[in-house]
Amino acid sequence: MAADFSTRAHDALNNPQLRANFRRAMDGLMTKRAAQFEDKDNWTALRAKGAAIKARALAQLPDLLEEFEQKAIANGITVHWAETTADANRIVLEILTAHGAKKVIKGKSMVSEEMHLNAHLEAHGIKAVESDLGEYIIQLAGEAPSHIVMPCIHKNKGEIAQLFTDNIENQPYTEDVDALTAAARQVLRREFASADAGLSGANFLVAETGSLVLIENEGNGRLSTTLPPLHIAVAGIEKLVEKLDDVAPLLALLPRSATGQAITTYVNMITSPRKSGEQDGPRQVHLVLLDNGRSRVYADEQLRDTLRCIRCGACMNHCPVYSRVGGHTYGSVYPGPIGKILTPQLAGLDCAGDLPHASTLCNACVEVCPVQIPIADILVRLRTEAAEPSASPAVKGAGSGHSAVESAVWKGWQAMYANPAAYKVGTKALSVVGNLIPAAAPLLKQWTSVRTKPKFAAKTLHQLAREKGYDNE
């Protein structure tokens, strides 16, 4: 999966159109987000509250899961537990098969991407249609999402226009955004009307009321969850919050961090199936709660902070690595900074060990995270676990990157730098040996002979600072 990160990154960096698409999109998203959080004191207080809400929920997660299940069942929602993605796929398929469903209309759901649900359903003769516009576009392209909020952010108008012309009957080529949106709407309205079941994710699950909270901008989530007679929701177990009052602060953080909106167009609260006398809504609601390694992550106090994530994507929008190589480079469902810490924990460092190293540790992701996830600290922890695993069983594939030679070198470096006499002798020896290495190693010799030697600056930083008036001395 992530073993080819370097190769994919090289290809992405040599794709000028892809880089231009991302640069334009990231600049716009960062500007919009900054405008929403101009009051720094308000931002600091709000994110502290958001972090506290998620931390409090995680601290009592086992109890909250039981409370939520009891409340949801009392409301008429059927709750299913899935330890793995295979279990979750099996449960969803069994529900659909029992209802004779042949077509599912889907709202946006990253957990369904984690499950690779569409492919599983297609293999069993059930058509899955994405109704989120971005997801619909990449489904036409046969691609995975490149961003957790804006799945087709890597494409420009021309590329989308060509996709529509190639895949929608009698669709003329046009780059007019309104015309493209209308074309997608015309196709999807028919799919909504003919779907046997609707499937969605959930942004939050409220233990106090047994409710599912789903936010969106296009109305497709509302149609997917109310128009078909059957609604299936899939969500990770970390989506729990304790009280209904906890939702408002998180809703004040999520859209502003994600797309620079004060609030999303639709906030859906789903607490039960259609009741007697109601005119719309599904006759059955099922919720599949997915673990898939989350309990293992939860067991470690430091790594548990990963599960605070509210999937806003702000860390991606501000990441200097993601904005240059794009989401597909990560080779996983969750790209960007959150993916660099979540994917290795869920899939294992033996499968995704490159991802924690795909970072400059610049801390930009930490500064914008609305729930204060210490992403940089967890990246360093995962790098350490790959080389020298701790006693914690939480990290799958720990030690997979261990090298006895590298370990010995670093221990020698540590010993040399801890002793002044050893440092003096060591650096003197290295200066002699270092000059002999290129002659003994052709590869190193080529590197030292080909590389461009740095030029000395005309002025020192202190001189430039004095000229600019930055130096008070």
Given for the second form:
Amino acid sequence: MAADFSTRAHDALNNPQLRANFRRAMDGLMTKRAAQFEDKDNWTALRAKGAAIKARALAQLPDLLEEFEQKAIANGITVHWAETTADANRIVLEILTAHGAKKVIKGKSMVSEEMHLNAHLEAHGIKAVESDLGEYIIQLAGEAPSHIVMPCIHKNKGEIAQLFTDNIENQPYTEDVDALTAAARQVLRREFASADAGLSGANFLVAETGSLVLIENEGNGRLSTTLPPLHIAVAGIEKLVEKLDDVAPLLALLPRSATGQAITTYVNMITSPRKSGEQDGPRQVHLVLLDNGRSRVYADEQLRDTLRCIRCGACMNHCPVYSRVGGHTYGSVYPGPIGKILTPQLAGLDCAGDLPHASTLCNACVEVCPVQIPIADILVRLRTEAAEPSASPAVKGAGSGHSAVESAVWKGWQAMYANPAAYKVGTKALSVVGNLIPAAAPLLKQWTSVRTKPKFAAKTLHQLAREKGYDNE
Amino acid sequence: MSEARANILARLRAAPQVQPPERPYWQAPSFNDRLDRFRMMIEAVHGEVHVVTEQTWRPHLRKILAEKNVARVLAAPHLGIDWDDVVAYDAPVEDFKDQLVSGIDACVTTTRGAIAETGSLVVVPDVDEPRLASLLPPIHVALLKADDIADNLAQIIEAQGWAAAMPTNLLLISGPSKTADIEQTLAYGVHGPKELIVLVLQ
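Starting from the form predicted on its own shown above, please give the structure in the form predicted together with its partner chain.
Let's see the whole complex now, leading with the same chain.
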């Protein structure tokens, strides 16, 4: 894969199949979402409540984490804490090894993608099988998800039909969606029945009751968390909500924002492992709480809003950049607008410093965000942090985009605009020599590579004004 | 592990404190005819609704299942379905798995109520009706008392006092299993039931 965003974006833009796949998908999702929120007053009140519930939970996060842990332990769930993805991978591996598990069936989990868990397990001889249809397809293709809700949105029927023929025994080539779905059901039923453990994420963790709330349409999440004798869930520490009652407004926002559904087929609330006398359900439930930089994001009052995200994907569905370049172009687990603010904060501006610039600041993401995350403001903040870091607390990799020349140019610009004499001299000079500066000059080069360099007028605005008889500058 | 816990909590506690905002007012909708709304919503996602009575539901069910060529039905004994081909889920899943995964055509379960707004059934699995009963067979038949349909989720959480006594597993089920992962084309029965039949007892 190409090294930086702009190179990958260039490749994606020149791939008509990819662009057609995304265009069709994004148009459909935007239309379906809009139909769900036709009543604007209701939408405004509902998202204000959703935003407040998440902000309220974040304001009390350490207390809620402790309350949740206490309740979950009392319910029989084992709670683990991981500072890094390496820690989380080690914990999951230890639990699996202690149970002699050789095969794990997975429900869809973005945190497990963040951990690159599958690769870690494979390296230790444990097979991880994705069971969400979209995740199963991209696992067959050896790819990463290109969307956080619909992981194989970049693929069309023909590509999927070929993958199935190549990978599933006795599978004839067919582009019939029902037939493809039935084939996956058959293969994955066998995997479910023989899995030693199930792995899932969680959409919400309820402090009041110590419950995990998972939403899905396929039933693979329920199977992963019910059929195998062991269930391991992985979740970011920001998933906490205070009360069970808080789940209701968030559920009224999440599926409608994500896919335009009134609700997902299944809302699965898990509060304990199998109790004595019950016939099914895992005998052990483990939850791994992952930090991986979230507590650092939390330390800044403005950036903290990033952690409200409920992973609906509406921001990417409405993004003019994402819908043209697709998810893989971002080169990170979380693509689109939320990825542009989350990834640089988790991985560091030194690793993902180009992402905050992959935006026109058009504000479409901010308008549709169900929890009112000020994505555009945070993008600008991260651009500033990369160039001129604020005193504290530092964003990881802050200052990595600093350029002495660029900084000097802006300082000069600032000085010129603050002083009438300097302004007069400066604009006059540019009207004379500005057009002699080549488009390929350093600093200008990147900007003019896709734009025509503007022409400086022969006379400054002040000169023109004086000629027209205005003299009171 | 406890070191990670202490470190994470310490970092969170060291961060600037902000006053938790109050929850602003927002009320989920209510409906004049809850059954009508429930029916409209669940039918829109491929669910099937039959309005029956306490006296008629068993023969009615038998007729529906016969039309669908159902041979083996999973149902708890307390439901009083005494056909020859009815089996109970009365053994641990470890002993019952093979039959459950591929040997049952339909399952009948009760519900704890329903939600009109979204067309959702509230299913609380228990000793007699375990968790996989409503998931593995290709057809799920759910019995719902018309009086148990609430307006919205918030209302039923409060009315039934969920927060004080959460069961091992509590489910909202809104239609049969589905996916749109392939080109946003809807397909039913990807992992769970292909059909969801609701018998509303009036």
